[in-house]
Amino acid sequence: MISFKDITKEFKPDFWKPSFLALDSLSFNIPEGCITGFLGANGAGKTTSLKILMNFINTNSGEVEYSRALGSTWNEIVSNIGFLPERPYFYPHLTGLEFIHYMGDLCGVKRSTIAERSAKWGERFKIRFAFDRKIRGYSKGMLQRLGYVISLIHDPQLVIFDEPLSGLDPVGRKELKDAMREINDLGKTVFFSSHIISDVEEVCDQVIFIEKGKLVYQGQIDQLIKSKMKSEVLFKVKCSPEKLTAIGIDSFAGIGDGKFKFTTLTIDQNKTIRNLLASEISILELSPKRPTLEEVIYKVGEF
């Protein structure tokens, strides 16, 4: 749906300081119809990339290509994008509903349609109860929920969130992840940046990972994990620690009630099973060891 092609962006803090490279020939694709997570540590270039994508800042070189599905002119393209920045600004003297109508009017949405969609998404994000309150009285979580409603009020084809899960409590994070799936089920493309890797793994079809302005990985999460998965198996047993040590297993962890877990290489699996049975150690569980995305993604040097 959107392609970054060799994007380079430099910033110069002031006249006396040298420029620093924020994005270094960065290229990636946002596929249509998917939920894609945009990962990277603070300062990796995620927000800069989103600002370039939204045409808020210019590049030093490279270009962004937008699919015809978004439109053929810039006005058509932006009318099909819903964007929620990490730090949005809301007019504090307006009520939530007044601000929704203001933003809907800017997007050319009919008043009747604004009322219908604000009611739908206001209920979904559990913020409709506060629509008649002045925004200056909203909490941070309420402001985020209002931002979600506004980003969807014009029924965009592509929804972009910059760190949408940051600052939310566990309940709020679950609600937003569920909503992302619902939005995607409606045929929308969802693209969001985050540093909460477990949330990305839970909700996304694929991931884009950048480090110091360069692309590290783009593709399906399962393929990334599989490519970095060691051939190991996890054992859970019940016995005394002395019995494990006696058969040569020195690295194990207690999991309570006289139970322990440890891993071995897959090629040693049968030998380990024989040793356990010979020592009359009860095997409670045997399964392949699968690393989490978080364990994989920060081993940058291995890519």
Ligand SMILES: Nc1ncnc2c1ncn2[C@@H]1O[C@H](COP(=O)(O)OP(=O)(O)OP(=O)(O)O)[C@@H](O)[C@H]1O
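So that the term is clear: the rigid core is the largest set of C-alpha atoms that superpose within 1.5 Å between two forms. Please read all numbers here as calculations on a predicted model, not as lab measurements. Positions refer to the first chain, counted from 1. First, how it differs from the form predicted together with the named molecule.
- Core-superposed comparison between these two forms: CA of residue 280 displaced by 2 Å or more.
- Comparing the forms between these two forms on their rigid core, the Cα displacement of residue 255 reaches 2 Å or more.
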Given for the second form:
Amino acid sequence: MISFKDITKEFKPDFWKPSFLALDSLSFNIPEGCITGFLGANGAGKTTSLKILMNFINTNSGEVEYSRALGSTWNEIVSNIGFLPERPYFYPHLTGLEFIHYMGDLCGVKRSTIAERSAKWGERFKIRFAFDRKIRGYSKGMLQRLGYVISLIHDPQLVIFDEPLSGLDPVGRKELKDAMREINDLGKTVFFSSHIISDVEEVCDQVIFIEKGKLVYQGQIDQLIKSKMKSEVLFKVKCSPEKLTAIGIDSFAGIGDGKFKFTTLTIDQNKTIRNLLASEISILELSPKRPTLEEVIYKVGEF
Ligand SMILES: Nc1ncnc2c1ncn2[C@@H]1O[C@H](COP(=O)(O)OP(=O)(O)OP(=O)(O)O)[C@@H](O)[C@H]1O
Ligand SMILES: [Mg+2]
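Form predicted on its own already given; the form predicted together with the named molecule follows:
In what comes next, the whole complex appears, and the chain from above leads the way.
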């Protein structure tokens, strides 16, 4: 839906300081119809990339390509994107609903449609109850929720959220993740940045992972895990720890009631089973171990 092609971005803080390379020949694409997570540590270049994508700042080189599905002119393209910035600004003297109407008007949405959509999304994001209050009295999470409603007010095909989960409590995070799935089920493409890897793993089909302005990985999470981690199996057994050490298993953890768990590489599975049976150790459970995305990402040095 959107392709980043060889984008380089330098910032020059002031005349005397050398320029700083924030994005270094960065290429990736946001596939249509998917929920894609944009991962990277603080300062990796996520917000800079999103600002370039929204045409808020220029690049030094490279280009962003927008698919025809979004439109052929910049006006058409931008009216098909719903964007929630990392630090949005809301007019504090307006009520939530007044601000929604103001933004909806700017996007050219009919008043009756704004009323309909704000009721629907306001209910969905549990902020409708505060629509009549002045924004100055909103909490951080309430502002965030108002931001989601506004980003959907013009019914965009692509929604882009910069750190949407950061100001939310655990219940709010779960609600937003469910909402992102619902938005995606409506046929919309969702792209959001985060450094909370488990949130991304839970909700995304695809990840784009950047480090110091460079692409580390783009693709499906399952493939990343398969390609980067050796396949392992998890054993749970009941015996004395000495019996395990006697057959060469040194790394195990007690799980109570005289039971222990340990992992071996899948290729060593049969040998381990034979050794356990020969020592009359009862195998309680044998299952494939799926590493988390977190474990994979922390092995970044191996990429
Ligand atoms: N306007 C600017 N002037 C100078 N440097 C900037 C500017 N904007 C961003 N940078 C630098 O570019 C790098 C990338 O910043 P960016 O905000 O894109 O990171 P990020 O991945 O969004 O981080 P975070 O997770 O903390 O939001 C950082 O080192 C930042 O200091
Ligand atoms: Mg950021």
